[in-house]
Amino acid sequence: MIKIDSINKMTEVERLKYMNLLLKGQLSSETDVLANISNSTAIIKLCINNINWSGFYFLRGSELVLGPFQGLPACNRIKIGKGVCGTSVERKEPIIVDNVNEFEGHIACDENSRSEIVIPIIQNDEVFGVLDIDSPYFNRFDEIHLKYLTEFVSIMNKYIKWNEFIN
């Protein structure tokens, strides 16, 4: 059982470490990929304060298609190279955006989002999608978030064979 009161008393770094620990527990105890991806979004929402959206987009042909998420309804499809998610896939690298209004071509699914972090899901040098997290606050994400969220995706890569799930 997850004790929310305990999480609320943790520092930001403690919460991020705990987030990855919860993810390992989830992935090691369940084999259904969809259940694992769905719960991973809930784990992020639980452990990272001041966010309004966390979820996944998966590569289908030449565009990203919405996967499990926590938050308001989102854009269903994003073309590669468009918005923060599509740009992350195109570059094969994570992106932190302190102010989404200053990111040329930003796709606003939730008008309340002010900052964003996107981590590409890359396994065996192939991109399968992205982990996308938005915040209603400017400058919400930093190098610490990048470190732990990159680790989060790496943990997922150890348990999920993306090529079997996506194709």
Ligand code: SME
Given for the second form:
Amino acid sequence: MIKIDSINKMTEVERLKYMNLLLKGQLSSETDVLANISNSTAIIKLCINNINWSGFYFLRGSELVLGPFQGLPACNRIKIGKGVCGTSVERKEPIIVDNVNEFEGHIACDENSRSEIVIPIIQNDEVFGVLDIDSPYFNRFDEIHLKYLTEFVSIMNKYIKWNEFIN
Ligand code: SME
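Okay, that one was the form predicted alone. Can I see the form predicted in complex with the ligand too?
Okay, now the whole complex, with that chain kicking things off.
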């Protein structure tokens, strides 16, 4: 059972480590990919405070299509090269945006979003989608989040064969 009280007392790094521990617990105890991806968005929402959206977009043809998420209803499709998510796919690199107003082409799904982090999902050199997290605060994400969220996606990569899920 998850103890929310104890999470509230954790430091940021403790929360991020706990997030990845919870993810390993989820992925090692369930084989259904959709259940695993869905709960992974809830694990992020639980462990990272001051965020308003956490979820996935998956590459289908030349577009990213919305996957499981926590937060307000979001745009369904994003073209490669568009927005923060599409740019991350094009570059095959994670992106931290301190101020979404300063990112040209940022796609605002929730008008409260102020900063954002996007981690591409890359397996065997192929991009399958992105993990996207938004915050209603400027400068919410830094190198520490990048480190643990990159690890988060690596853990998912160990358990999920994305080509079987996407195609
Ligand atoms: N802001 C993203 C769009 C997705 S929402 O944040 C959920 C972007 O610019 O790609």
